[in-house]
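Single chain ahead, written as structure tokens, the form predicted alone.
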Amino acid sequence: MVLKVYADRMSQPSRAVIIFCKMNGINYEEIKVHISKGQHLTSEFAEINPMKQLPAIIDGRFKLFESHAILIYLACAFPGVSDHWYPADVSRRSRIHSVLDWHHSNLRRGAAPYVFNTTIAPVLGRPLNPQAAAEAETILTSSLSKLESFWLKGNGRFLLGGNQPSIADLSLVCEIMQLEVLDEKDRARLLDPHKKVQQWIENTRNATSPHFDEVHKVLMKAKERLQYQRLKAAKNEGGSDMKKPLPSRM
């Protein structure tokens, strides 16, 4: 039976798993789960995760969530995956599993958190929230200097010195891929202080190229109406547009 990937492309994870099996020749079935309609909430979503949250992969019988694990699941369960996105070796294998921990909880505490308090709140009918929107700033500005400074040091190409992607490399830039949809002004500030971030994220694009564009496309289209809005609630007394839900194809 074809592995199924269930999935929403403007959900940073999803991306990364889509991306790895496109990289990687695995055949796969995407199923759409739209997280603005929230069909990952529903009770048919819950027999296939319980979590309701995405990815999430069925393999015949076997059932798996959580990004992490299913990209672990796919380089090991399936032949011809290049050995540098999870190496054999054990101790380069546990070096991607320490930045894989490290992700969840920083850099994804971090940015998640604030693209939904500062951007993605309106779009889904929540309010914003400064002080969320504040408090996760300060994980993510540590998270990104963190990167810069420790796990993109030497003259590697990719994390831990690298020079060809791992799945630590996917599943983080996929997360900082997000920002785009903020203010153009709002992510320079965040990422242009960071320069070797910048080069990574360009090097793992075209390391996967065609995939990373074709994959990210649903996210630069969000980004665009995005943009639109704020251009239109600028002429608008207090901006009140952005406060309206935009079209559920986000």
Given for the second form:
Protein chains: 2
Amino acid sequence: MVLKVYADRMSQPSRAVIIFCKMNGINYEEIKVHISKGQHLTSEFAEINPMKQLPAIIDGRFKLFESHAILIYLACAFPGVSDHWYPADVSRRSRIHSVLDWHHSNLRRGAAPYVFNTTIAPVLGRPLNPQAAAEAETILTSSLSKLESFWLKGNGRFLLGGNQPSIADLSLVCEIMQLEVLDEKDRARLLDPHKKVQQWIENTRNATSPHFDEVHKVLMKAKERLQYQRLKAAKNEGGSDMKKPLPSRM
Amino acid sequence: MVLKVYADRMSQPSRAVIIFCKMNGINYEEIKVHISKGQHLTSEFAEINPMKQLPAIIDGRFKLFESHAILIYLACAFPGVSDHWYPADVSRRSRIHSVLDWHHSNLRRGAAPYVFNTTIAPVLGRPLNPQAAAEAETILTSSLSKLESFWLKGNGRFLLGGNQPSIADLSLVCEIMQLEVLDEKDRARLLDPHKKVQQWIENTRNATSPHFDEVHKVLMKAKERLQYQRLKAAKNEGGSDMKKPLPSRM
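In place of the form predicted alone, the structure of the form predicted together with another copy of the chain is requested.
Complete assembly follows, chain above in first position.
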């Protein structure tokens, strides 16, 4: 039975898992679960993942959720995955665990709520929350600084001084990619001070080409639609259009 | 060179790492870093962990932080650690990763800010924050419910239906143990609805005896001091004593 990947490409951890499968020739069936339609909240999907979050996988009779756990499982359970993704060496592997744990309490806690509370909430029929956005920005900015000054120090092209990407690079870069849907000036304000971070995003994109861009297409289409709506709202000298749902799915 | 563990036993992930070392006969030197004295914020400690958090380890020349990563490292790098702590089987191991990842975004995000904003903040000279406490309580309650209904389902005595503890049991139970410092009625209100969770805490305590109680002594002393202060404040018909720093360290 082929590996089933339950995913929404608008979800950053879903994208990381799909790119990983494509990069490593893992045969899988992608089952789309549309967050914007609330499909992850159904009792049917709760049978797959009782936490009602994406991504989740089923491999034979084995069910698993949490994207970091899934990436590690795929790296270990499928043959032919190159060592650089999840090194067998205990120390190198442990440092990857350390980045991934850090990701949970830092970058993820900054990026996702910032994007939601500045941009995505109205698309899902929810109000913007400037206070939550401000709190998330503090965490996001601090996380980007730590990436620049610590996780990307050294001469390597990837996290922890690596010259080839690990599952941590994939996971964290997909997280940052959600900033694409922000207003362009806002995104530049956040990312411009972090040159190493910008170069690392490019390095990860290049190392996982053409899958990276293909899997991010849905996000880029959402970016275009949001930019169009911003222009339209600016012309109307109001922002009310932002509160209407987008015509097609996000 | 002996393993160095930088820890404060008032920190729940520090306790998990110390209990793990004791349970598995890992020879280590405990280097106390007092959070209440701000010792984790010094530039000296930033050389050990640039994120300025506890615990952290140094094993030879290898530095590592993030408690889950440390527990996994210790289980893999030291001989004689029983398989149940961190199973070699890919599926069983992956489910432990899944619990540990879930812990970051759920139980940890509920328990720690709830205890801080209802109880510990004044001890560290910070104000209580009822709104932050209320938000944390929502996450904490939901996390305890998910532990009860999902992670502890089945007939096993531990998470994921296990009959022996894993690093996930140790990590999550140490997290919950911080609720001991709450007002007794408040703690009962939070934990009483979750009978399986209560039994699992006892199972983990018993399985790691006598180290569990020994490592939690500092927390229990803090609990006693806080209870004494509450009584004193109640007698004085005011709560101002709660705002004074505790006479001895927490």
